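Encoded as C-alpha cells, the following chain is the form predicted on its own, with no partner shown.
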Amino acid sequence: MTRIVAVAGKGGTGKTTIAGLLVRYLQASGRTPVLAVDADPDANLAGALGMTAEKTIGGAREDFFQSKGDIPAGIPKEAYLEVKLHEAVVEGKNVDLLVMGRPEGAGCYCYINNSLRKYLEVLAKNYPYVIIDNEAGLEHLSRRTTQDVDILLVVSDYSANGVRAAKRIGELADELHLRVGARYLIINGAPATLAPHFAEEVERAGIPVAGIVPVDELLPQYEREEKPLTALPDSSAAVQSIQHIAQKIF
C-alpha cells in the first residue's frame, strides 16, 4: 500500500529540507524504494538528494504538445506520451526522482494533464512511500496531479507569518476538497521552548504539531559544500528530530 506525503508551506520555510530529510529517514529505516516528487518550479530536491535530473515532466509535456503531429506511425499517442513521461524518472539507490518542472505554456493541456495524472497514479503504486516537495500554495495539488494525500505536512519557520501561511494552506486544502488523510505542522528552525506569543499563534492555526526541527549548523554547511542531505550523519540535530517526527506521523 502506497502512502503519499505532501510537504507544503510558504517559500523559505525549508520545505525541500524537510522533504529531503524524510527521504533520508525512509532510506535509513529500509522503507524503500521511495518516489521523490519535486513539484516546486525551483526544483531543488534533486540537489538535496544528491541526484541530477536532466529531464522534467514539464519538458516532456511541452515536447509532446509541440510534436503531436510527429508521433511515429503505429504508436498510440497515449503510449508515446507515457514513454516521454517515463524518460523523466531519475533512478537512484532506493529512491527514484520525478521533477515536475515548469507549468503549462499557452494552449490546452487538459488531455496531457489527465494522462499525467493517470501515469503518476500507476507509477506511485510501485513505491511504499511517495514524498512530494510541493510548491507554495498547493498549486500541483490544486491541479489534482495527486488525487489523494495520506499525510499533508505544512512547514512553518519560527515566525507568526509562517504559521499564518500554514493555516491558509490548510484552509486551501479544505476549499479544494482534497482528500487528505491527516495533516500536521512542522516548525523549522525553532528552539525547543517556543515563545508564548508564537505558541499562541500555533494553537490558533489549529493544526497538530508533528514536531520541531531545531537550527542545525550542518544544514547550511552541507548546502554551501553542495553535499546531499542523505549524507548527513545520524548525530545531526535535524536528522534526529525528523526521525522522531517520522515515527509519529507514520
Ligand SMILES: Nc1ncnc2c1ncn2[C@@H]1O[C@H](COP(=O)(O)OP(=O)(O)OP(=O)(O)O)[C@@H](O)[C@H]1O
The other form holds:
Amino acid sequence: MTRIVAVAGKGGTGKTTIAGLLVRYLQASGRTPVLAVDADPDANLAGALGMTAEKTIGGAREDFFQSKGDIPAGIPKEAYLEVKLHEAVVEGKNVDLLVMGRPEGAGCYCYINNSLRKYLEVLAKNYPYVIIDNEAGLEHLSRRTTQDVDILLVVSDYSANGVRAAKRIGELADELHLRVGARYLIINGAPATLAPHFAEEVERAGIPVAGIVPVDELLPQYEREEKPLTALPDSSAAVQSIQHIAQKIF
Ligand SMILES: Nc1ncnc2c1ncn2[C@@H]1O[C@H](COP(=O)(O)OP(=O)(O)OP(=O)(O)O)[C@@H](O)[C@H]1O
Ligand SMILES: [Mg+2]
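For comparison with the form predicted on its own, provide the form predicted together with the ligand.
What follows is the whole complex; the chain from before opens it.
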C-alpha cells in the first residue's frame, strides 16, 4: 500500500529540508523506492536530493496542450500524454523524482489535469512512499493535480506567527475538502524545550506535534556546498530528529 505524505508550510519554514530528510530516512531504512514529488514551482527538492530534472510535469502538459493538433496518427491522445508525463520521471538510486513545475497558463486544462491526476494515481502505486514537497499555498493540492494525502505534515518555524500560519494551512486543507488521513505539526529550528508562550500557541493550533527539528548548521552548509541532504551523516541532529518523527508518523 502506498503512503502519500505531503509537506506544507509557510515559505522558508523548512519544507524542502524536511521532505529531503524524509527521503533520506526512507532510503536508509530500505523502504524504497521512494517517489519524491516537487510540487513547488520554485523547485529545489531535486537539488536537495542531488538529482537534476530536465523535464517537468508542467512542461509535459504545455507540450501536449501546444501540440494537440499534431499527435502522431493512430496514437490515442491519452497514451500520448502518458508518454509525455512519463518522460518527466527522473530515475535515481532508490528514489524517483517528479517535478511539477509551473502551474498552467491560460486555457482549458481540465482534460489534461484530469489525465494528470489519473496518471499520478497509477504511478504512485509503484511506490511504498510518496513524499510531496508543496509550495506554501497548497496550489497543486487545491487544483487536485496531486491527490488525497495519507499524512499532511505542516512545518512551522519557531515563531508564534509560523504556528498561526500552520493552523491556517490546516484549515485550507479542510476548505479544499482534501481527504487527509492524519495531520501533524513539525516545529523546525526550535530547542527541545519550547518557550511557554510558543507552546501555548502550539496548543491553540490544535494540530498534534510530530516532533521538533533542532537548528542544525550542517543543513545550510550542505546547501551552500551543493551537497545533497541524502549525504548527511547519521550524526546530524536534524537527521536524528527526523528519524524519531518518521517512526512516530509511519
Ligand atoms: N533545522 C534547520 N537548521 C538550520 N537550517 C535550516 C533548518 N531547516 C532549514 N534550514 C535552512 O533554512 C533554509 C530554508 O529551508 P527550506 O528551503 O527547506 O525551506 P522551504 O520551506 O522549503 O522554503 P521555500 O518556501 O522557499 O520552498 C535553507 O537554507 C535550509 O538549509
Ligand atoms: Mg522549498
